[in-house]
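Listed next as C-alpha cells is one chain, alone, in the form predicted on its own.
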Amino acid sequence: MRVGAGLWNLQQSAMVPRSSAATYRGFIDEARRLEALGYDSLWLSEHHFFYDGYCPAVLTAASAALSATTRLRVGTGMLLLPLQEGERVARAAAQLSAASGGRFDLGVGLGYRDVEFDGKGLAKKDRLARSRTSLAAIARVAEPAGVTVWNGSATPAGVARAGARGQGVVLSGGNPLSLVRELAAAHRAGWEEAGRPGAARPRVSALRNVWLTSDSAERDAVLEYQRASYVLYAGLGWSVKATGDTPEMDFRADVDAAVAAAVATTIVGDRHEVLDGLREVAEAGVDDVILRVMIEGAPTPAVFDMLGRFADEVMPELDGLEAA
C-alpha cells in the first residue's frame, strides 16, 4: 500500500487566515516537508468562485510543488475536466510529466457546482460530452508521455467507466467504507469485461480520514476538525446518491446527517487501531491510501508532526498490505 496526502486546495478561511502569498509559500514548503518524510504522493484539489481562495488552477500548482522536489508524485483530486480544454490540459500534463521525471499523475473529475459551470459559460448538462472529448485527448498526447490518469466518481457507472479505460480512480474520503467497497468492486468489474486494457489492473485509492493518536484530547480536537471540513460541503453542494447498502449523503438537503455520516468514517487512535482500520479499507478493495489531513482548522505544525508519528510507526507495516 503507498501513502499519500492530501487535499492541498491553498484556501485562506476565516479558521486559518493568511494572505494568498504566504499560502503558496507554504505549499512549496510543505511539498518538501512531506517528501522528507517519505510519503509517495501530494494531492490538490480545485474549485471555482469559491470565497476562501479555493485553488483555481492545479496544473500550476503541482507544477510549483513538482520543481521544488525529487522523489514525490504530485497529482490532482481532482482536476475538473469539463471546465477545462482538453487539449491544452493534456500538453500540460504531459510536459509536467516529462520535466519531473514521470512524477506527475493527472485525476480529472467531472465537477458538480452549477456555479462553476454558469462562471465558465458552459452547461452543466454537456458535461460528460465535454469530459470524453477531454479523455480522448489525454489518450492521445498525455498518456502515451507517461502520465498516470485517474477518475473521480462516486457511482458504480463512472469508476467502471474508468475501469474500463485501464486508468486507476481516487475515492473521495467521506465515502463510507461500504461504498469504498461497492466502487472498487465495480471498477475492477469495469476493467475485467472490457478485456482487462493495459494488462496489469489499474489501481484503486482512497482519500480516507485518517489521524494517529493516544491522546484523548487530540482524539476529540481531530473529530471537531473533520466535523468543520464536512461543513464546507454544505456551501460546495456536495451530494452522493444512494448506492447498494450506503444512504444518500447530501449535503444540501440535511448537513447533520451527511457531516456525522463523513466525520464517521474517520480513523482515529494509536498504532494498532489506525493499522487495523487501513486493514479494514484494503480489505474493501483499495491499494493506495491518500491521508485527508489538511483539513478546515487543522494546524500545520500539528499535521506535520502527526505525519511525521505515522511515518515512523504506520507506514513500515504496511509494504505488504494489498487490495483484496
Contents of the next structure:
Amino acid sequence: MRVGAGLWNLQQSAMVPRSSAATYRGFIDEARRLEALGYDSLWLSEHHFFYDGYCPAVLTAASAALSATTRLRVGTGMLLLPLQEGERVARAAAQLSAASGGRFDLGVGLGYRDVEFDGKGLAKKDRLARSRTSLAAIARVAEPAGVTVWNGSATPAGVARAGARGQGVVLSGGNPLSLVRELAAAHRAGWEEAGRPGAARPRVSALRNVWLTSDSAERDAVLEYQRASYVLYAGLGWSVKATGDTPEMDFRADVDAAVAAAVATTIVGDRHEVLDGLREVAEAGVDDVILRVMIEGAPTPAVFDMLGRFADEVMPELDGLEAA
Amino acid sequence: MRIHLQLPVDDAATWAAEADRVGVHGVLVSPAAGLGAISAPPVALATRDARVIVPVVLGEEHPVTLAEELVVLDALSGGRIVALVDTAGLDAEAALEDAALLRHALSGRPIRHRGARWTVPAGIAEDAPDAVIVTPGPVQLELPLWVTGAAASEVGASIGLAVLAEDAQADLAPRGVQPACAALNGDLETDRATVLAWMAAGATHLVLALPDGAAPAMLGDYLARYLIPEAAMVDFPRLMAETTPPPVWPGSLPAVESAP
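Could you drop in the structure for the form predicted together with its partner chain? We only have the form predicted on its own so far.
What follows is the whole complex; the chain from before opens it.
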C-alpha cells in the first residue's frame, strides 16, 4: 500500500483567514516536507468561484510542487475535466510529466457545481460528453508521455468505465467503507469485462480520514476538525446518490447527517488502531491510500507532526499490505 | 528603462535564478514553452525579486480559465507576474473580447459578460448566480497585461493595454508603461546602441534575447555590467563598467542570503 497525503485546496477560509501568497508559499514548503518524510504523493483539489480562493488552477499548482521536489509524485484529485479544453489539458499533463521525470498523476472528475459550469459558459448536462472527448485527447497525448490517469467517481458505472479504460480511480474520503468496497469491485469488474486493458490491473486509491494519536484530547480535536472540514461540502453543495447498501449522502438536504456520516469514516487512534483500520481499507479492495489530513483549520505543525509519526510508526508496516 | 531577459526554453529556471541574482528586472518565460502559467512555476520558484513575464495565448482556453491560472501563479510568485497576452490567431474583434474578459476576470469585480464568443455566466443553470468572481484575486493591486500579436494595436488602443513594441524607429507615442523587445548580438557597441535606441524611443521596459550560444555567466559579466547601467541613466560614464574589477576576495565567502 502506497501512502500519499491531501487534499491541498489552498483556501483562505472564514475559519482560517490568511493571504493567498502565504497559502501558496506554505504549499511549496509543505510539498518539500512531505517528500522529506517519505510519502509517495501529494494531491490537489479544484473548485471555482468560491469565496475562499479554493484552488481554481491545479495544473499551475502541480507544476510548482513538481519543480520544488525531486521524488514526490504530485496529483490532481480532481481536475474538473469538462470545465477545461481537453487538448490543452493533455498537452499540459505531458509537459509536466516530461519535466518531472514522470511524477505527475492526472486525476480527472466531472464536477458537480452548477455555478462552475455556468461560469464557464457550459451546460452541466454536457459534462459527460465533454469529458469523453477530453479523455480521448489524454489517451492520445498524455498517457504515451508517461502520465498516469486517475478518475474520480462515486458511482459503480463511473468507476467501471475507468476500469474499462485501464485507468485507476481515486475514491472520496467521505465514502463509507461499504461504498468503497462496492466501487472497488465495480472498477475491477469493469476492467475484467473490457478484456483487462493494459499490462496490469489499474489501481484503486482512496482518500481516508486518518489520524495517528494516543492522546484522547487530540482524538477529540481531530474529529471536531473533521466535522468542520465537511461543512465545506455543504457550502459547495456536494452529494452522493444511494447505491447498493450505502444510503444517500447529501450535504444540501441534510447537512448534519451527511457530516456525521463522513466523520464516522475517520480512522483515529494509536498505531494498532490505525493499522487495523487501514487493513480494513485494503480488504475493501483499495491498493493505495491518500491520508486526508489537510483539514479545515488543523494547525500545520500538528499535521506534519502527525505525518512524521505516521511515517515512522505505521508506514513501514504497510509495505506488504495489498488490496484484497 | 528597466531591462528584462527572454529565457531560453531549456534550463529556464537556471537562467532565471542567475538573472535574479544579478538584478535583471524581469524574465520572460519563452513563448515556446507553450502553456503560459502552467509552464511558468519553475521560473517563479527559481526567482525571488524578478518579475516573471508569462506568455498567455488568447483563443486556446476560456479567458476566465486563463485568468485563474494567472492568479494562482501570482500567488505562487508573491505578486510578481506580468502577463504578455498574445492575440495569436484571433481577429481584432475576437481578440478584443477575450482580452477585455481576461482583464475583467483579473479585476476582482463580479463578471457579467455577454459577447459574441463568451457569455459569463451562461444563465443555463436555474439557480446559478447572475455573476461570478475569479478567486483568489491577484496578490498585486493590478496584474499587468502587456499585449502582442497581430491584433495587439487594436486591442491596446481599445482597452488601454500596453503594446509590446518591436521597432525602435516606430512612433511609439508612449504613455505610462511601454514595453519593448530586442535581440542582442554579443557585440558591445551594437548592443549599447540597441539599448540606447529604445531609451530614446521611450520604452520603459526592454526584454532582451541573448545571442545563440550565450552562457549564464553573460548575465552578470555583460548584461548587468554593461547594459543595465547604460539603461539606468543618461550618458552613463562607461568607465564605471570598463575599469578592471577588484580581485576576488581571498578564501571562500559565507553565504549572506538563502536561495529563493
